[in-house]
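In structure tokens, the next block holds one chain alone, the form predicted on its own.
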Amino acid sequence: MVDNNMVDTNKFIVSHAPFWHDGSKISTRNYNIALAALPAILLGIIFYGMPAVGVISLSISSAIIWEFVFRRVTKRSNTIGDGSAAIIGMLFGMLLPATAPWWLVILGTFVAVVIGKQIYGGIGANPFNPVVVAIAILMISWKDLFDFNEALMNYDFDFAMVYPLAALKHFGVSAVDSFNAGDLLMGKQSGGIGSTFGLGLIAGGIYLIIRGIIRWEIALSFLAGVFITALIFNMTDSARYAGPVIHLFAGYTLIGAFFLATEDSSSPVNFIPMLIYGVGAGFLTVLIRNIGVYVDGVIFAILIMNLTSPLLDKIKPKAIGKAA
């Protein structure tokens, strides 16, 4: 028998990780991500006008509302103050065309926040990037709504730019010969509201790396995977497959490298696994673009690599001095 009066109950208290806190906050991290994405969003608004403002605003606000409602219904504490739902809505809106209908935005944020994040337990527990889950489901369900050429050319405003990856897919390399790295970096292509301004996305990514918000290993290995795979395809058949420049600076590549693939919960934390994860996502991106049925492979590539993340993190170097 154990005398309960003699037991020090404090010794039985166990808490979850992290056990050491450096004083940083989730909200601070999310505010930095919003700041890093701001240049790309602003250029998208300049290009597409008020429709872009409407999509971004509705995406952010509906994501926050979905999180508030879900937490209220499930009788959990309110978490909208940490900025996570707002970031999900912001990134989701950046990937949409300015012509996205209101119901698509609201449905997409529901999938991202409730299905992609909250049903797994909330922030830090989701095995997949919530934004990627939502975009993937919508692209599969309503593929035509993500045909940026069709959506933007037939819209109410004058916008004559071409989506390079679509031109490449349907008309070959000659259709994208007029595009150069400078044009693509400055956003001279059609696409998602916040995914076309390459220079702004790179600047935002560098800012996040310097601040320690994202890991450079994932972002740079992702870009390296895209570059190497595109180069191999181009060397085998330059008349059919575009070179690395188009694949690096067109479509969702840059926003995928710095803002999607680097999401904490769905990506590895160890050095070698991060490199494998990034290179694998880059390889799959080009593979899907060149021989798959979808114009842009970034979303599905990241989603597939999210599946492998827990397995990759089991790869650990052999301890020094450990017996074989």
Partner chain sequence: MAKTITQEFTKGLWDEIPPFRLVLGLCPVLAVTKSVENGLGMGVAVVFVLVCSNMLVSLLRNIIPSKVRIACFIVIIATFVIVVELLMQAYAYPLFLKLGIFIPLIVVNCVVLGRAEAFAYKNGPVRSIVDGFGIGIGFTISLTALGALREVFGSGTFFGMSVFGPSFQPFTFMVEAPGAFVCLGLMLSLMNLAGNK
The other form holds:
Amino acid sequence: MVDNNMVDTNKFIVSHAPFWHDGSKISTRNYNIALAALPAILLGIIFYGMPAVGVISLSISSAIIWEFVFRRVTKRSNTIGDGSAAIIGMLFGMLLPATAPWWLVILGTFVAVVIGKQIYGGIGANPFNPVVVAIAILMISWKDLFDFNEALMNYDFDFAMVYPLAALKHFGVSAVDSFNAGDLLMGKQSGGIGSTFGLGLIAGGIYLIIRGIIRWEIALSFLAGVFITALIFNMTDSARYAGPVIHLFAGYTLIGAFFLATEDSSSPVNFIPMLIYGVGAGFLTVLIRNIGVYVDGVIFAILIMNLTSPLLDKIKPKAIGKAA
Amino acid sequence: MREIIKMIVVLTVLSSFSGGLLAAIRGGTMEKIEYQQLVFVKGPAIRNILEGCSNDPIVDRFKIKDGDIERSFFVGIFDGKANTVAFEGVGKGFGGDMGLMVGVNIDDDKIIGMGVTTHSETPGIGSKAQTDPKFPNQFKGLAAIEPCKVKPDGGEIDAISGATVTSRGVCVGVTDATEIYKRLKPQIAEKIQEFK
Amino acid sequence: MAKTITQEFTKGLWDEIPPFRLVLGLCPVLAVTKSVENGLGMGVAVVFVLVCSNMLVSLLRNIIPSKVRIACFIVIIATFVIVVELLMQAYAYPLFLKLGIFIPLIVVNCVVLGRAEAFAYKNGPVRSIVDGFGIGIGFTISLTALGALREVFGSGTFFGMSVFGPSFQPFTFMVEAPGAFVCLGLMLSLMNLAGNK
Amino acid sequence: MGDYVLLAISCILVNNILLAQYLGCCPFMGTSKKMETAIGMGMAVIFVLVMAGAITWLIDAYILKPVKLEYLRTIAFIIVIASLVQFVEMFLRKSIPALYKGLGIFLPLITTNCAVMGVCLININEEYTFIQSLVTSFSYATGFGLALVLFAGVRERILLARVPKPLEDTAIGLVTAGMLALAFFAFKGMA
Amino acid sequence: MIKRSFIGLSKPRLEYGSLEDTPSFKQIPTSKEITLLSNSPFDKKKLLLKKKAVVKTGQKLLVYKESDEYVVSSVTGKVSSISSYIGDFGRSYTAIAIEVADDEEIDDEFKSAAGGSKDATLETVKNFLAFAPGNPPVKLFSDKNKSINTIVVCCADSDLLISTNQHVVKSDIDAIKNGISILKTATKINNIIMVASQSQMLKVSAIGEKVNQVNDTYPSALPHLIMKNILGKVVPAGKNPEDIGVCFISAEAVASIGNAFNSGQIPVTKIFTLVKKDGSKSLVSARIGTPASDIFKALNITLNENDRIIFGGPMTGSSVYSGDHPVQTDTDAIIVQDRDDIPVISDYPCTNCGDCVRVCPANIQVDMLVRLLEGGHYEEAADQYDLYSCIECGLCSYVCVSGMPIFQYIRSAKYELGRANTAEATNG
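Switching conditions: you have the form predicted on its own, so give me the form predicted in complex with the partner chain.
And the full complex, kicking off with our chain again.
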């Protein structure tokens, strides 16, 4: 080969097939998640004003800073550009009451980003949803800060500022009779900054499902699990156990179904496992709410199911040509 | 063969050495341990029941043989008079046996107080029998010679909400105690004289 | 390469400090370190058992047939464990109540059995005692450090005394079971980090 | 019957021997790197613990208590467990070689598994009846196995992740075990 | 590159290119020098072909002693150099450069050996047509280990953007028909299955063989999927269709065989698609062995530093590091990719999003597979996560959010395992 073409002097990029890519990026995914969460956050900010803005922005920024610092200290590449730390911060902030003190937010994002994610090697390696881990740890440490009724006492609205699940737990079914699905969906209940506006969360969830960013199997089977379990409890003893509507639209159910349970790294990817995972999380949620000690069960239900995810994923379809 | 014999010998010697050592230490510490157990396990209940007494009831205790078992009685001295004893009865609760301490004034045969010492009831529900003073206070002033019952069984004790089994168990325990009291009253009266 | 007596002692404090270097005896480490006091108490109990059993095993090492050595070790260790149990009941009853089942469980603590098997059965009594003492102290240090960490943050106290003042809201997670695992894991990673340098 | 079910649930989930009572951590960390080993260890523990629970209960009730030697419980139990393990090993090797192949290598480890000794002591301390002891022994062992298998699933993945050097292996394992314990908080108050 | 659609819920739909959007047809003039690549590794000692040897167009050239591996010269001229060429995974080839003479002479060895198409024998096909355009798998028919009983003639193109087969079907259906009858005569196999895309159905059915329609979306036309969906036979993991007696042959190769016997001359030009940086396509025909740079020159394509030249389709082709890389018998496309269009391969870890699992036509759990491969646990990957079931369509890499080179991991794992197994076999 002695041809002296000008092309010859150029160096070409040699890499391997395929040479096309659909252009999807981690950062795009995460920004879409942020976009989907926006309506719920906005309503939270409208309701709770500046403190909510403070909590959310502190949460996002501290999460990013923790990730930056940890990557720097461990001499690893900087990954804050992929937006996953920001998403963790955002979701964490959405679950907190607007009155959460600053140290709680910063400690929480530390637990979420560093303990929950980075020490496992960063994105994709965490066996548990970092946000859920952080909330669980803080919730068992400072129960009263997560008691939304107490935390949001100073707010005055034109609707009953009551945390439905706490009312349900402490005063029984009759205490939540006044809630109807419409009010709950419009966020007329006490709760986390971004976890009360059901309609916004549903809209965001549907957007993410359509964009293929979250797996619909998990989200829908989670809701189905909550619905069916609540219905069964309700049918066995309607005086003791509330109906499915309250369980679906109060507490962390919706944000859990669309934003927490669907976290990529801690959930299964095969079809049947995804369904089992979702239904299991929904079932445990209602079980914990009805007979466990916690007011809301979403957090621990997701943690338990995260734990089973590697096992569930062993149920997989037969690969082509694989001997049975 | 020699080896096996050696093994057996070594193990036997070792075991007997261990047994001897332990027996010796056990002998040396038995009194002390018993006292410690009384102080820390039963102590709080006893102090509670005999509140305001001028002596240390755990030091001032005596034992009476009741059939096969030895029972301990703790003496409370009020206003210089040793007229009160506290002792243990056993009731059956939700999670197994419960030990309870009952204080009785031997002058008028009335219960002056009751406290749960050991139990394995459900935390937060049955355990209220020990932690919530309302429940044990109901026993104050009851006659120490009659069986005692919860309201559902026709007695006068309000059961702890959600823990009827525990409450009933406590009543059984108190009744057990009253029976012991009835049975051993002469001996108690006799022994208690020594503390006057 | 024979170590000096001092080295035999100091190795237990750093090079072979349980449970970090030798990942042994985790159960008591996790269970009794809710407070410094418990950690220290447990540590002392372990030191006693370790030193005594090491000494006895070492003294009897020529008599004990190797086939039944584990059985003999267990008898010896169990004896001293019961001694500790009895003494603790007699003189430190509240501590006994707190440590509860973990005192008798020293008998299955791999650290104790491990030292008897790996060291005392092969070395003379003086060395064995020093080794037991060193490892035991190392174990105590670990327990105390973990206990201190968990107590200070988890309850806001140190040896029962308030550290941060009344306005401090304790990080209860640290004294709960999961906190024990997480703290130990993070401490272990710090030890690894320090050891690698 | 309902009582026994509640007791079982309580022992498996609520008071999980490993995650709530910290017993059996060494084998937990040691045998959870691979799923097969985890399953093997879990089965072995169930097998031995049920037998040990029964035998130690009988010994305590019919030998130690009548002759007032309760203070020798520790030494008696450990000897019983050690010889039981030895015996089971011999028995399995001779009569059920298939089972021995599966459980064999885990049996010696069980002597120093404080979960076994711990459950035997708990049974006595809590003054369970013989049947209750059997139920608790089986359920505690099942809880141990369950936690072990779940943990192994997670750990298999962690071994493939880019964990920072100082945290590798045991350290990250312990942190994950903490998360496991945290997840089991879900069952609080259920039994 | 086709962007991910807004509605990401559905699987990506990658449609095979159709001939209609490949309008221009350009004949590239014969270059001054061409290079033929032989599959035999370079070995100086056994070299049979000598430097300076004079060759004619269509002449069969045996390269090495004690080997029946041959190339067919596509030009008339003189051998100017014989050298080693290293391809993917360090595989060694022998590159034979031929300086083209002014006058073209046609070699007649084939003509005299072949006779008419009625007398076609397996021997002739095997001895002369292995180097024909479309790479007819002629050796398979006489391979004792394979016992081929079915021939699948694939008229659809297997990768995206490619339209060689479509062109052949459109312009030379008679040659295909002829080729099929020769194949039948030569191989004595009558079980011929035609596979065509929807638009080709009418044309292909005219041949008179049974025709099956293949889906219009990638990767339906890959052999393994044709086996599963059309023939209803699943190829066992790690095996190829020929291992269960099915031989795949492209329409182009069949046409080459037909033409060769028809004209008494081994075809030496290759038709392929050329994709420019702006994505416009043109159909090009050039002598086998023509360096890519000559084609670029003829079409006025300029290349810059860090651009990429791809031989083959965008999903399964391979990129080359030199503009001198020659057109080969199986080069169905040459794609020029601007440096700005090259997807970035990142060292991000798998995020477990599961896109690859859903897109995989072979039902492989790619998320776990890639974790194992990344850690170098090849054996476990093969045992537990179906490494050998991969049919190498490349879709997992195409959709990977992290931009991991999954396909590459899989290929190198298969390669490494294969090497380890061979080593074991020779040692043990």
